[in-house]
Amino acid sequence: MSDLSFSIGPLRFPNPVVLASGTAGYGYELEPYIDLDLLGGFITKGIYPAPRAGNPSPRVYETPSGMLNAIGLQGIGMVRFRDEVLPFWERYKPPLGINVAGECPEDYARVVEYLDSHPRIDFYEINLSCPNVQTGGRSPSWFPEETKRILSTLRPLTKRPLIAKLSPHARSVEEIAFAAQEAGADGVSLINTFIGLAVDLKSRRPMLHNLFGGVSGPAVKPMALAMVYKVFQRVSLPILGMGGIVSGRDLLEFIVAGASGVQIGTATIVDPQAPLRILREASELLPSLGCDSLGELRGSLKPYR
């Protein structure tokens, strides 16, 4: 059977197929429907330190090969998450990462304090694409020197690995990351949403009470993968791209540009078995293409000269 393992830092992920954070909850809302043992990874919904309601209905949209949505973070924060949601990961096996949220460098800093001493955890996924009441409501993933400063403060807390999350709006998503990995991050992941707006053309109002969201699903796919492409050649960290994943092919396309795994975020909104149907075409694409593991595929993109 091909090698599907990848890792980053010491840790060992079983195979490329991570649930991406907000897309599947916490977990437990997946247990019916599929075998979450045999995920390669799965990402919790983002954690504040404190509890968030989220915005107002309406906040979720159909969109052309996609969705909005503007959720708003909506979360039980870390306290009940302690109590509640990591008692039932000790059940199962697959590598536990926590997106960590935050309005101002401390916020991220209380809740890896919090948590870290939890054995069940793997990972965290640093959210910087939060907005950010220091930077004005903006992204700290936008400025390279707010990804230090976040990461630099975390990066003592804590000896497990840090994953950075990064935003398509930076002007330039791979100085980003080269901060991210200047910082002592230890991986990357990319892209989170595009920000996107819907109208009611009969009412005159936005489709979301927000105004805007975020724009998932298989429109933004060819941003992604030019984007994992992009940070692949500028630094050394593994990366988990994201976006419009919908296929094993896909997948594997991804990986050829650079990341060592992926995370399905839409596609299992819209099928929750979708995830290990993506790892298993994937799993069943890998040979024919003269490969016997994802790493002698990763990275293997041929420009024309």
Second form
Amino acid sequence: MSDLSFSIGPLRFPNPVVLASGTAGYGYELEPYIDLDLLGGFITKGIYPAPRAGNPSPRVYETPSGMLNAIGLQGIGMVRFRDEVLPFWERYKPPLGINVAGECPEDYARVVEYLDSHPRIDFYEINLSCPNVQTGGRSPSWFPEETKRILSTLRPLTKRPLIAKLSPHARSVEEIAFAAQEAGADGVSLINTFIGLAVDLKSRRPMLHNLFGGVSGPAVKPMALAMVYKVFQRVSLPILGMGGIVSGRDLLEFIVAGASGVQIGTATIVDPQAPLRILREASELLPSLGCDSLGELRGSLKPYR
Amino acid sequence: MTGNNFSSKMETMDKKGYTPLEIVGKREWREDFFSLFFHSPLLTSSLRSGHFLMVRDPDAPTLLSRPFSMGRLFHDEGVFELFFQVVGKGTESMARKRVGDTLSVLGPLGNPFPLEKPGRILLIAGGRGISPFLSALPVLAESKRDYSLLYGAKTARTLLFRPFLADFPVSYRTDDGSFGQRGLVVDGLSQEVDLVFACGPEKMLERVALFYKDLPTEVYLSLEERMGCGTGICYGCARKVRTDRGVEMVRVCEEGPVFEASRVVWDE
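Structure of the form predicted in complex with the partner chain (previous: the form predicted on its own):
The complete assembly is shown below, putting the previous chain first.
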């Protein structure tokens, strides 16, 4: 039996399939479709201090080999999250990550301070990169200083791992990852969605009410792989790679490029059972590559010749 | 525990998932309307008027599934109908499917119309909004309810299913007067009913809600919104609804698609 586990700091993930924030609800929505105990990990929808209505609909649109979304971080806020969602997760084992969102460093700090005493939380993913809010996509992880400022604010507030979720739009994603490492992050997740636009030619209006949305799905996979590889070369932090993973092959390609684990997003929206299919495919494929563990495959990309 | 000590059987045990279903029949109507028929005794017996299904063509270049209300239910054969109009790439690829091909289907999803509520019932269908009522009508007839259907379309050519509907109390309206009374369904609403179930274009639903606003009639509407997942995880299909907490963005796929009209907030 091959070893599919990996670790971020002291936290061990039983397998590399982690469900990505915003594409799996709070978790209980998936209970009718999959045994959540088989997942490598789960990351919640972004949690703000206060509830948020999100954007008006339409919020989603299919694009070539992908989709565009502008949910706008609709959420129940940290108080209801603690009271209503965290008790649900006490019935399941996988590492639970809280995606922490905010409009200023104080927002992020309030969420971590409020939730950190809860024993079910395993790690925080700091959303430095949601492209769907009104700013036209500007996000802290475009800038090393802003990335550092938020992470340094949070670092003293918790002993649990902090994972910085990065935007693909920074001038240099590896520079941002390095800044995150310097500020005390335990890992990085990349990539968040690309800013995109879809046009309805008939009405000459955008397909999404919000105008811009985030592009995800197989269309972004080559760019995501390139960024994972560059960040792997630059920093020593574990990487949760994501961007268009829909098969076991895709998953293992991210590991070869340097990811420790991966996140599945759009594939779960397409089919709620896809994450477990991807895991099974990867575990069946791994021995055929001559590997007993994911660790042997990690960062093993060779020069062309 | 290592991650791979499970069988593929464990993945789906007691869990609901997409199922490949064979197309056992196809009917091409006019004006880009199609019906596909699927054999599934399980789905046919569990689907209720107002439920929806997510449908995906694994061979199509499209990625996301599309939501559909089901049409007629043929209980003796274990066959259900999917009635749709070609409006984009997803429905285009479905319309090209033939008998013997398969599509991936997930359902039943959402909350159905509460047909069991007591009282006189008026069903209101606009255009392809007839779909959920094709399964409701036999249920209401069987249980000897006091009910009728008001069915409107642009023209006689798109007023479909008339032979099937001949067995039920239906009044027809067309915009151009080519069949039934001339005019919109919203011009034919009756106050003399206790329950209204409506499905059709947004403008029609809004006018139905407005008509019954100050009357004791309970009104339920089947709403549409562009969907991502259909399973409640992506929050892509949310719209404004009054809840115990005030006005919230609520998912059409999970909390709907059938909503009490008095709770729906209409955009200015």
